Amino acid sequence: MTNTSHKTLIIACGALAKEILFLKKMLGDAGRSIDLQCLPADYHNTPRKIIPGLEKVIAERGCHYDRILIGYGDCGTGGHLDAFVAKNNLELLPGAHCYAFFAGLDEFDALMEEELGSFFLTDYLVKFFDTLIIKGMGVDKHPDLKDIYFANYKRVVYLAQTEDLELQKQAKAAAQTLELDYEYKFIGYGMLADAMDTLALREPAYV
């Protein structure tokens, strides 16, 4: 008889959904012990919604899992997410934010040391740049906000998970829209891939 239960639930930002599902698939049978539930990616623009969103998922699904991991950094919660994780005996995926998930802490710190005024994009943020940045931050309706939001930025750094020429064109266009210099770095899945591999090794697959 097949046991269809799962031991681990990852609750993550919707901006990480495609990458986590890809890595889960790459794990093969081991990935079957891991489930994913994502919250809307636009919660980055309204971080006060993140913890209530996590609470809702945990209340509805948490009892079915032995382990829950949170796929967020602080993401604008002002330290409240760390407190929530500690209070509820949860775990965070490694990295202070999604850029560090992919680039790794050392690489990200080096990029920031090189140019503090760096605005980072991932594959997801490139695809939904207009929705999350231009419209999500109100720049489409109030163009003057662009100069306010991005006054201290000098460059756009595209931290690419895939070598997609079309996304590279879109990222460069995003930099031009923001009137910033553009830099491309292919970094793959970085710490997120390592974390998924480790998770699969620690948890048995149910087949």
Contents of the next structure:
Amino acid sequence: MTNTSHKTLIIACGALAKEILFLKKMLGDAGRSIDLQCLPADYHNTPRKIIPGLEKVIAERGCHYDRILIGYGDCGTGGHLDAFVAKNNLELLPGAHCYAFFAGLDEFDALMEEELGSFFLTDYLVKFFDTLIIKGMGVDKHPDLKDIYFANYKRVVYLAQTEDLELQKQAKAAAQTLELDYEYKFIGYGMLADAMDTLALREPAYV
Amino acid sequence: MSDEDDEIILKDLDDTQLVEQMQDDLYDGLADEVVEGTQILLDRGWDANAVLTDALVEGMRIVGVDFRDGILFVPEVLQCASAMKGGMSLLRPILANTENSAGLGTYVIGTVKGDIHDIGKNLVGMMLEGAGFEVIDLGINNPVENYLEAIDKHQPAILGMSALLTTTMPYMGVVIEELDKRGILKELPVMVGGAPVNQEFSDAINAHTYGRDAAMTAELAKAIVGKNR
Ligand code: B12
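For comparison with the form predicted on its own, kindly provide the form predicted together with its partner chain.
Now the complete complex, all chains and molecules, led by this one.
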């Protein structure tokens, strides 16, 4: 790293792209030093691809930045992401997955405590519910899969980033499709916003 | 796997062709065909255990390999599993009646506390049953008490735990520690598995064996009870 650009790169799950760009905009001037590159959102279902994906971006672009934030939770890497981040001197979002860092870790635990059979939706997952869950998991072609996947579930909890009536309608419809109870919680951007604020406010790592 | 599947008359195939065709049908998730093939082999005087091992378990092993290699995905694997279940429903009563020579003892399996993912565990259970274990499935969200109770009641040869969440993986360690405290661990091999689990983690929590997938788990379990072919 020879340059002194004081720039930050966020390499994130594609499912967070819209949210991160929104938060960057909200940061105004402070957000200008932040660049975003996303990995495909479907790595979500194949967590083993996440670290190789990150390695590739870091090899290609990492040298232009003095700080890199990994826009993932653990996301099913079984602690490997933690180790990867520590080894490469990077930063990682807190929590096991996006549902936890949007809700806040304690709030998420409380929701699970209240009803373990909760299936969580975020704005992103509501928008792409049909693509990711119904089509992506084969429920459209084999409707009996719905029961295999969701037999252990009681309710859908929509953890909303924005207050959007259209999305709420879609989330409710998703719960109906899954034949589960529906609950709505507006939680905003939670710890993702905190992490972005911290990035923007902090002194550059190399001066 | 081929386009001509529809035209194949299973009855007209010789044994070797039929077994191969059944493996293909299982791969394609064609439950009716797998059931039909199972019945034909039984009618031809095949031993139920041989049908299970050569056609169904071997078919599912191939599915497992392609799942691991990213050629098949969860929805397809579930279709394959239903097809295998169909065949097994014909074989199970026969196996229960004939003094099952492959009887390898009891395997207690369950997903740990806080976790309600169960697809992988169910597949493992099916392959263990196919291998000749009597499988006691404790279902999902099992606190340590459930495992202890089941061990007491069923005196299993092996205990298996599944976890799919990074947050629930450590609980497998909690159970193992409790088994150790009670002096059970030295006699009871504990196997662990689930997508985020790996050998390193398995070693760290002092598990006996890590099972990467269902077919491998069945082989490892057979080796543990000393019945590997
Ligand atoms: C299918 C799935 C679901 C289904 C579950 C259906 C069911 N009945 O189990 C649904 C859609 C309902 C679901 C829900 C959730 N899921 Co989910 N899910 C998955 C997914 C895509 C595949 C898991 C699976 O079934 N694989 C297929 C089977 C065959 O493979 P397997 O489980 O690994 O099992 C094999 C081996 O591991 C081994 N094995 C398994 N068990 C055992 C046991 C023993 C003893 C042995 C030896 C071997 C062994 O053999 C098996 C067969 O080969 C994974 C991603 C992934 N690829 O792992 C996410 C994943 C596990 N889920 C995840 C999350 C976050 C959730 C939710 C919170 C999401 C939400 N929107 O609410 C909820 C859970 C909520 C709750 N209340 O707990 C995360 C976990 C992240 C983390 N930090 O841990 C993952 C990693 C996805 C991600 N990257 O975000 N999920």
